[in-house]
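One chain is shown next in structure tokens, namely the form predicted on its own.
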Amino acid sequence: MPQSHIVKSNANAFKSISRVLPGGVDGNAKYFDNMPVASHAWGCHITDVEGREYIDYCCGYGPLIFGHNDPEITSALANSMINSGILYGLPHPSIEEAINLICDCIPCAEMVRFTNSGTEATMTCIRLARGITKRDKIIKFSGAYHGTHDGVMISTKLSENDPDYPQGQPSSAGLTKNTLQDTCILPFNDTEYACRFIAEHSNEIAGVLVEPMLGNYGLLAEKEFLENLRNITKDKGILLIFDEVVTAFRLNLGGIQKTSGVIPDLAALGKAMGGGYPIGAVAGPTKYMDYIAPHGSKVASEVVWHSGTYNASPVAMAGVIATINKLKNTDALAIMDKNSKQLRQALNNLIQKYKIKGVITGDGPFIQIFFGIEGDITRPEQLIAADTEKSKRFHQLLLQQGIFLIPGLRAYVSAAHGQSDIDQTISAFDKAFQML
């Protein structure tokens, strides 16, 4: 057996993987110290190469709302592969079935184009907004994460040295000056600033891209903020784009546009609706989505180009259909919400019990823990003073007890987490607080 396949420990396995995979991880944000290497997973449990089992609150960084290897989801995927095929390069009936399910859930959706990721979805939304308005600039908000394409890899991280708005700070090397100039960064949940800036620069702005809940920080957009964005973008002929990759099909079926009543022009969707299979989508009304259609009567400069070899493959559509149907026909969302509330309440109780400064953010199945700060947190810049070293310590203490949270102490609660898992997690929280 080749040396690279001899695994004796997580450390050895990670070292071996790192020889061929930069950093040993498939995404920069996924790295943390003493990283286990996964062997297999089932339900809400994941097992490493040493045979240690963890209660998993990472859930594949979000999409596994029914946990690992849910029988109904995996059966739908397998049946599609075996009985329908993997890839056609042609339209097929399951695309229509999947889109009808999405349109039944998402208020702004009349038509849908599928992508393979949320990154591709937000990228396509931005191109569509520019193609429709014939303007260049995009607005995004400080702390928001919309994927890894150039136009949005700006001001995703919190820093005391951020330049003044609307000038953004690159979150990656390799971004051009023109990209930075075409993406304007505004403060999240600051209605007055946003409306003033948009009014002053409306003739340059193609779209306003907003996460209705900042996925990296668990902060909800205030309803007044979203309503004012909707009003001024409509007035100025600017497209309002909701990035609901994190929130739709997990916070509820229709995302925050459903609960807030604020309906965007376009929505980027992804993650949860595939049940773990790679998926993304752009959804919107026909009058905007029709700009993507390859009409022969249009010249090339009038058509917004969107294509991809694996878009809307029969397997991906099987995942979407199985996932949304299961969400509609079970109490999975209610279970996730109930268990998350129990965990949030336990964390708040422990913060008081051990007199440790901290706040818990998030809603629905999303939980985020911050140490070293207190009070009502509504904007990401309020989190700059958080104690990141204490967070890393807490993460390691939980990992040692078999509880796997996303680095930065974010947790996704799935429908696979049972009461015994919740009880074990709360017990681990208590022990970790004692050792902080």
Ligand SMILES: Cc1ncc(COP(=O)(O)O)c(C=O)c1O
Second form
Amino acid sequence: MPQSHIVKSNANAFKSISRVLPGGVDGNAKYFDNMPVASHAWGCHITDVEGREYIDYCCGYGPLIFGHNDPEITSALANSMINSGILYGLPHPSIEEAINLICDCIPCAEMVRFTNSGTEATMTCIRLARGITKRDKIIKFSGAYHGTHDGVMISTKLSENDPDYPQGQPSSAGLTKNTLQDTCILPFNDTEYACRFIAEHSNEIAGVLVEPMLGNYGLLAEKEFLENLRNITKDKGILLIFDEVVTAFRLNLGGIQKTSGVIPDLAALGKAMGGGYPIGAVAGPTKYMDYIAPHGSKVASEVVWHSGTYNASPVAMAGVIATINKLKNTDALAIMDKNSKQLRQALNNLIQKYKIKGVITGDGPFIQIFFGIEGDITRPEQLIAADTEKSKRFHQLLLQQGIFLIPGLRAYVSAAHGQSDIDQTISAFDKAFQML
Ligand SMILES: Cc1ncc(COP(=O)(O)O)c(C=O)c1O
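Provide the structure of the form predicted together with this ligand, given the form predicted on its own shown above.
Complete assembly follows, chain above in first position.
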């Protein structure tokens, strides 16, 4: 176990960090009240600077599918660093090994380019779609989050003012009018609206970017919605892009394209694929990926630029190879599924027991809790009425009991969560329901 660094209180440490780190957080979405400041982590546990332990359902916002410091993943990373070097700027055999593993899992993948984040992956998918189709506009769905680049920082949250489709709402200051005009926002899971809009504007639309599970809300795309998007985009020469940064290698190895049978033209990958080491990737068939090749079949003016100093470092490749091999060769995904079912069932029982209005969304090891609404949730608009104040209270009550969920009450279950962690979590849920 690593040494603990118990130096000060969370409040003092947070105040001190906030003097140099805007908001005290390295990502705006990560802020919540009374933030613990981390000291170290092990398995599914994080210890704060006061020495308090939390069962971690944040999992680094998704990537830590085997928890913190999994021996196999960590030694693969460390071995690569110590024995192979950190960065070459040259192709190396482990890139091919990692890509072959990805192509075995992800149906649309024949070729892959690596990035260091999901943000870069969706950004590159969009540029590819524009380069291939020579059209400007992109369709994105309301409430979807695809990273922090300008073109997708629009309508990332559902709001009461929605829908004023296809006009999106900026989710950040600093976006240009052109960016807002080039990203059309449509309602998620509304097949009729999407098909009508795409048919009417097809000659302007380069790509349709869709999260097959709306990650901010744990809402799965209906199969019929994805199938219709597939059919109309194929018909109109528009690229269908699946953002599987969250879903692939976590819900299952092949993502929702595998389970739905709807194969996109391009996929953005990331998060769990690297086991915690920074990673992202663009995957697609050779006919599209060839547009990125600097010496491929395209003339210079048609080549789509993609580059990055740290792309496909040997260490990142070691993380991808170790993670995918471990997911393939162990029953980690099945165990995560079993544990998630237990948590989901317990939450549904508690909703009944305490007669509190609530719903549990998500799929497999991705669980999200909403209060103030009930019934079957199929459209994101149904979630606008959710009681966010109650969610914040529940989050704080869990934190006080040593359970760390993502703010907004999202939980990633990892393979490091054991039965005793699940039992402890369920009894903390019970207490939090009592006190809500
Ligand atoms: C669906 C989805 N796409 C893209 C991203 C961006 O990935 P990253 O944070 O690695 O840039 C995220 C991050 O949360 C995401 O949830």
